[in-house]
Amino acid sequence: MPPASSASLLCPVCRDRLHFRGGTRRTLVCPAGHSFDPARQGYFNFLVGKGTVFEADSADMVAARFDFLSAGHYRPLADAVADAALPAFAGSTPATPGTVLDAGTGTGHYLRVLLDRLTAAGTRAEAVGLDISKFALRRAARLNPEAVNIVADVWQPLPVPDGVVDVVTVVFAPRNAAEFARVLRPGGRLVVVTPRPGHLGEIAGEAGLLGIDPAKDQRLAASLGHSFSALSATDLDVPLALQPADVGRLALMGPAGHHLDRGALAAMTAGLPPVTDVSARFRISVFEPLHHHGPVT
């Protein structure tokens, strides 16, 4: 369980701050009696009301997904989503630690890369995971306990008060513009990663795999102009030298997952030479944001 004085959280119902409750299972209660208690795996589920229209990743997806991350094939890349991030906290401290709010957290890997490397420069974050996926918090809670893992929908109001967070990354994941810039402090970040045109090509139509959107970067940008300024963009390209059994996890890990033929894509698989090389392409977007709107109390 994260520690007493982790990020500041608010009721996902009242929208009222919620404090921890001591015991060996701590529980979150806000003023009014609202209680979450966490699940035996570490994380709480914030879904309430009519809960989400969107599909959360499987326990098979996730599955693949933590065994090709944690493997290190997308290593490089959870360096350059902490190299992004950690100029926001340049003036936190041990004593006085920043805020970082990884938002579709999935199994957690990039977000332990960049509390790792935090330590190692002397500081420390408190962190929030969010995911949609109770399999993918289950995996997160255990890698990164020191963070609060929260099951919720990063389309419905953030349980975050108003500018208390200093990185908001996201990576492959929903951006909620206007709830982004909520959180963030001024001078924050927002760091995006997407994929770039050619992204695992060399595998995608065998693999099932959905294709890049030509016009992605355009309606990044559109969908978070109104809130953000483009501080910078950098590409990073990741030769990928995989077995058929990581091509496999590598599709299923994805949106693809949802709707592959796990018998074809087996059958796939086992018809692939002994290594594919294939190349990861990401693009890695930081933004600041705009406007910002006075602290909750």
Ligand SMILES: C[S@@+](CC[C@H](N)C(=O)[O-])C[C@H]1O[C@@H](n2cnc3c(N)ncnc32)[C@H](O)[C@@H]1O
Second form
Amino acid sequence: MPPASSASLLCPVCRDRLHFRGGTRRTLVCPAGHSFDPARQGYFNFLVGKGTVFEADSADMVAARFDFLSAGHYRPLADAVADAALPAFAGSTPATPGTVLDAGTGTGHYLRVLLDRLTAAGTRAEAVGLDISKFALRRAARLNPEAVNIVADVWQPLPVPDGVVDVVTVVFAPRNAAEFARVLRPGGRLVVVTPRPGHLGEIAGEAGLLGIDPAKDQRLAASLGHSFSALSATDLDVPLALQPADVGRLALMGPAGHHLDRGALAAMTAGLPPVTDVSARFRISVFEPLHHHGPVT
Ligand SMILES: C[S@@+](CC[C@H](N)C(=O)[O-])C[C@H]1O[C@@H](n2cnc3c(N)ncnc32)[C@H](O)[C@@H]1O
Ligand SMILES: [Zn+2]
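After the form predicted alone, can we look at the form predicted in complex with the named molecule?
Entire complex below, previous chain first.
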């Protein structure tokens, strides 16, 4: 597996370029001497200053997400995300790889599938996985050892230079439109996955899932409107036949997992039939940055 390069990373303290000291994958260091050692599991912590007000996913939420996704239930979505991203890597080769940023990478599931699809297509990308949850990044660092996995807040300036990223992927995670537009190259792509109304509707009530705002689409377009133009939107429905434990994981792994009563959830899943039919309803939206920085070619 080729080691990730640090060519596309900025120091979170002074925003100068970072390099791996001595060419190993150990310590990232900038010219001013700010240095970042990886955690034992291999991710880097770039949270500096006063910390964040955002609530990171907890260990049990991350474990539920990892187990659910590993079972392959959302594989069609991972493939659709890769399909949407691949055209932006048309000019990449193993020797001149592209760059992908997975914002809110979670356990790294979608990035893993994209990196494997790039390999299958005979090309390669250097990958950066960002998430605010160190529990998620422990998993992501193990799943995607060739990526640089960074604990960072997507609402802060991203640790990536202007215009160097081919694709930003955001799967059920927060979107910082201005920063995504800044880091994308002209002609690069932003691939966003959102749930559609009715997503997991069969279990939403029992499992205490948060409702899907029907105006979400307009809000997505509005939040990106100043920086992006829409290229395409594809709806994907995935029928799921879930065992009780899967239903429990699905409930815990989403945003509702921050508030769910674990005991009540266990009691609910214990009362479920052996198989529950559930529809996952996704939208994959692809955007192109309107403005760009750096030289026009
Ligand atoms: C619903 S999960 C989706 C994770 C992954 N993309 C997936 O679909 O498996 C949302 C992710 O966004 C992360 N997240 C939430 N707020 C964030 C922030 N301000 N900065 C970076 N990541 C954030 C969470 O820690 C979580 O891993
Ligand atoms: Zn620095």
